[in-house]
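Just the one chain here, laid out as structure tokens, in the form predicted alone.
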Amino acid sequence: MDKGFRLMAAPLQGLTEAHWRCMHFRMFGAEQGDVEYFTPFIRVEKGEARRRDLRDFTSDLNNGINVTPQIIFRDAEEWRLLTDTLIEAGATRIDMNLGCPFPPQVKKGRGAGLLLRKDSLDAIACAMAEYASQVTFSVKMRLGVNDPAEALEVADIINGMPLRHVTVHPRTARQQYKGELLTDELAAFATRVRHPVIYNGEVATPAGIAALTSDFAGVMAGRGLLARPSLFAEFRSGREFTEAERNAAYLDLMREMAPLLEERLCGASQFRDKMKPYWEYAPETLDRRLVKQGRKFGMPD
């Protein structure tokens, strides 16, 4: 593996939180320490950073893990509030969400919606220089809201930002997570930006990662990593795990994560509700009886 090629765990709301990051790191990342984990986005609520979002970043479960908080915002005012709060909380890196495709966020000008608000992006780009001595930034984005040309229209603004990298999911917000990957449009955007480009989107196999190493500075996996937690370990080793090994890795992560959650949640109902979404990503090759029990009770017998 190219030592300069970066491996990143994507932020997924309600899923890639501190308990998941902690166990994934211990099981699949501790030895190499080369995975950068991103928190689900932290947003403004009632004039301050939403407290439960902030707790996920400051959790003691993050100790020793390479964790970067992600923020979502609609203008420079919200951006400053969140940036100042995270610096106070000890952040030295911040990722900026310009890619969330969900209509309630986009309609309010947050996530991918900010790609259509050049004045706000310009103001944020100018403000970033004030924080250069305290924190470094990165961006995670879509190719646009409705049209992939929208990313090209803000490329110069992105170039003016002091960024470690730009992570791009090659779809528009309107596509959400379905439809064709706009790889040609991504290539056009990548040639326009001066920052290292990280690929995000349908990263599901070690071979799929290997195919990206010559064109991108790294990959960010989200749903693919939930379904196949051994994904990065397989890529590192150069050996694709057997079906049995992949299934075992998935079940082992769930079994290790369960007691961590039980300690922090109140009762069987909360535990079940928190664990249930993970079983939606269970490998298709996994025993359906176990999956059914997991969806019903949180964990199989």
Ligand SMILES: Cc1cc2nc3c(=O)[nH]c(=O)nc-3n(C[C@H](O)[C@H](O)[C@H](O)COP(=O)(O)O)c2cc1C
Second form
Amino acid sequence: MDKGFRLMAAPLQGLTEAHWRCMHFRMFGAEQGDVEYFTPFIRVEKGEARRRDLRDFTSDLNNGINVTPQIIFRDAEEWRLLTDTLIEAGATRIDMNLGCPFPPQVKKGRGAGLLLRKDSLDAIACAMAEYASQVTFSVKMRLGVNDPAEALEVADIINGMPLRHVTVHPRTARQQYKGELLTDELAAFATRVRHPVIYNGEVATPAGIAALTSDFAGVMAGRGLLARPSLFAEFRSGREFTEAERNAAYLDLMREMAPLLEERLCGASQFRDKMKPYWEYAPETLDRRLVKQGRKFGMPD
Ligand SMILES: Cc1cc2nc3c(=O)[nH]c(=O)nc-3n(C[C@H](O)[C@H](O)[C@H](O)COP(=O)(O)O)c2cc1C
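Can you now output the form predicted in complex with this ligand? The one shown was the form predicted alone.
Let's see the whole complex now, leading with the same chain.
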């Protein structure tokens, strides 16, 4: 494996939060310590960084883990507010969301919506220099809102930003999380961008990661890593887990995470609601009876 190739766990609201990251790290990442985890986006609410979002970054469950907070914002003002808050909370790296496809966010110019707002992007690019001694930035983006050419339109602004890397999900916001991956358009964008490019989208197997190592600086995996938490460990070791080992790895992570959540949440219904979404990403080969129980009760018997 190329030592410089970077492994990243994607931000997924309600899923890759502190309790999941903590358990994933302990089970599959601690030995090598080479996975960078991203928090789901932290937003502005009532004129301040939303407290619940912020707690996911300040949680003691992050101790010893390489965690980068991600922010979502619509203009330089929101960007500054969140950046200042995170620096105060101890962040030395911040990821900027230019990819969220959720229509209410896009319409307000946040997430992928910012790709169409060059003035705001320019203002943010200018302000970044002021923070250079305190924090480094990265960007996570899509190729556009409606058209993949939109990313090319902002390539120069992104090149003007001091960034560690740019993670690209090769779809438009209109496509949400499904449909064709726009790989040619991604290649065209990557040749225009001076920053290291991290690939993100539908990576679900060690072979899928290996196929990216020559063209990209790293990979960010989301749903594929939820379903196959051993994905990076398998890639590192060069040995694919058997189906039974993969299913066991998934269940082990759920079993380890459950008490952690039980301890921190109030009551059975909160626990159930928090656990349920994970079962939507259970491996297809996992016993359906267990998945059904998980969806219903949070954890199978
Ligand atoms: C339920 C859900 C929540 C997500 N939340 C975030 C988020 O908070 N920030 C972000 O940048 N991307 C978010 N994403 C997008 C993922 O980080 C990732 O870009 C996307 O799932 C594609 O990668 P994958 O095919 O490896 O899952 C979310 C995706 C899903 C399905």
